[in-house]
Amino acid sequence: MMSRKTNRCATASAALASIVLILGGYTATHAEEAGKPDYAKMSPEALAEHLILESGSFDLDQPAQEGGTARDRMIQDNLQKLCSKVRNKPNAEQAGQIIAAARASIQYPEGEIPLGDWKKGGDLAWGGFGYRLAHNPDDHSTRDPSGNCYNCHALSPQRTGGDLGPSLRGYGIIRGNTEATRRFVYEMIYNPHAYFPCTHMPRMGAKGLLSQEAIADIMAYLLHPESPVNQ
């Protein structure tokens, strides 16, 4: 026999379930009548796209430093679409296509790949200036964009860096300042998909985020024997 306490709990649970169903149905119906999407029926991808691009939650009309608007930044290019579709795990054929396209995008300086000024490179590697928007956007007429490398990499032992990417401390000591090393580092900064398809690392050169001079300076920060990276 069911006790009074158990009976009361069962009754309360049934009542709560009914309220949830009623409210849920009301919410969905109300949203549809108001011409708004029913979030409960949307896939996670569709919901994310709606909230970012269509809900008005973000100011996507503000101009971006590279041209276009903030909305243009949110539209994926073909590489990003592919990598998102495969969860950054392309198959062998897809990886080969990505690598080939990345290599074709790389523009090299004339002659040998040079090293720049490691002191300037340190400022660029540790700086976050460049393409921020919001209420105080970065102004490229006042200074050059930085590489923001420290967000993902440990660099000089004098400061703390990120750990999303591999540590680069002592990189010049380990790899040496050879033409082959310079070429690899240049290509990695310019378009890292040439080596790691669907990597999280930005395409600094291919997307015009860093100039060849800036890349040369950051390379010097990594490879020059006097750089703090190699102390």
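Throughout, rigid core stands for the largest set of C-alpha atoms superposing within 1.5 Å between the two forms. Numbering follows the first chain given and starts at 1. Because the structure is a prediction, the values reported are computed rather than measured. What changes on going to the form predicted together with its partner chain:
- Positional change of F58 between these two forms reaches 2 Å or more at the C-alpha, relative to the superposed core.
- Core-aligned CA deviation for H135 between these two forms: 2 Å or greater.
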The other form holds:
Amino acid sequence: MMSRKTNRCATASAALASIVLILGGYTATHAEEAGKPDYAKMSPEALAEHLILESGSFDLDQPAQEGGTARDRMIQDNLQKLCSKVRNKPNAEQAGQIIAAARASIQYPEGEIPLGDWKKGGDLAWGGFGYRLAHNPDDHSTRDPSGNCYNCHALSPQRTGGDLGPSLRGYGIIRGNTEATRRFVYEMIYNPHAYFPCTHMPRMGAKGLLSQEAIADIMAYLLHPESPVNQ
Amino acid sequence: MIRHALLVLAVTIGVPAHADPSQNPVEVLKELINSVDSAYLTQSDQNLMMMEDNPALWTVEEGKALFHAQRGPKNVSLETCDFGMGPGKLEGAYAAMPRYFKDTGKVMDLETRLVHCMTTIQGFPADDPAVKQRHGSDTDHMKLQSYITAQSNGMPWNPLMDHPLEKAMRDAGEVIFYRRAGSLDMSCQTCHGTTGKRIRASVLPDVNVPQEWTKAISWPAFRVGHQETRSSQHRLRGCYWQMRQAGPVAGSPATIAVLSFWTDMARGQPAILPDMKR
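Please move on to the form predicted together with its partner chain, as the form predicted alone is already shown.
Whole complex next, starting from this chain.
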């Protein structure tokens, strides 16, 4: 809701900027002739919003896998907006607000937090399928979306994972497969901004990218004693 | 061996001695590697070896023939096309793009400028395959782009920022670069904002290290994994796809804004054209 409002606001201020220009007796450029706002008079932020959402620069009408269109993907929510603005370095007050909002977003399964099937979880953790659009959109009717964890984390010793995030090798051995660990890992997968405001890690639960079952499977892959992660 | 001979041929024709586009791009890269400690630049010894015989050098040669050939409904060459340095002047032109063009009143990247010249000077309809097909070593676009960009090999990136629109597009491009959105909350910064980090097994270039960033933005490049010569616009589309954001339209203002910012971030560092990438 908020993001749509600000978006309209940016468009309005762009429109206002061009009115001011016309009144100011400004010599017309090609851009203006075409009825477009004068890019040079807009703030970088307003111009960026205009270019992304109003200039035909993206295929915004492409249907998104979760419903809606690619346009919805490009409109920022509050968290994305704030973290972009501060380039992922929120001050203490902003961090507090982000953490509180993230905590409030987390929905828990009833009863204890379960571990699923670590084999399935391994496939999900090592998969990059899901939610991609553009020239090669993922068809979710053929396969469930996966977790992308391997892009950023080392997981099992057999394969090379990324290092944008810390290594999770031996995670279950190091952290112990306790209720407290399970809760922490669940919350990290669901919305990691509850612990690391403006982290690079995606909100797999809060954004509905992974099902409860998939989260349980991935958790088992990290924590189950028989999982390759803990060998 | 034959390739080697061709390479020598490719790089000795029509290039004045004072500039260095005639250097093999791999030498430009090696000098960079010696100037900075970078895991990104040094991640593939194999690519460094293969680059001596980069297949993209053939694409450059084909582009040269195409550029000077009389083509299109008007049966003229591209020799009167102005890439910013004056009609037909290619040396160093690409290193200063995207830039503002008075005749269109717009900031244009190489690809859109080429489309402009092919449609206006040569009279190609916009939906002609010569204009429309952008991807793959066999397309006119990749050939022409490879030839034109090779005339900036070894030259420092130097986007002008003289015209207010050039600055406006660059600054909007910076905002777009850092703008998180999409399913995974990613921006370009997520993967290109720290030094020496890996996504999967690939070491990623850091936008804040100009010596790395110049290689990152040196396109066209032969992509070994695709066995094709690829463009800047192709790379951009791939990264938007990974970010789970909307697909960018080639030549659109937002893409030109991003290219304006990314070129500015490599300012002063030598272009490696054509390059070879994973």
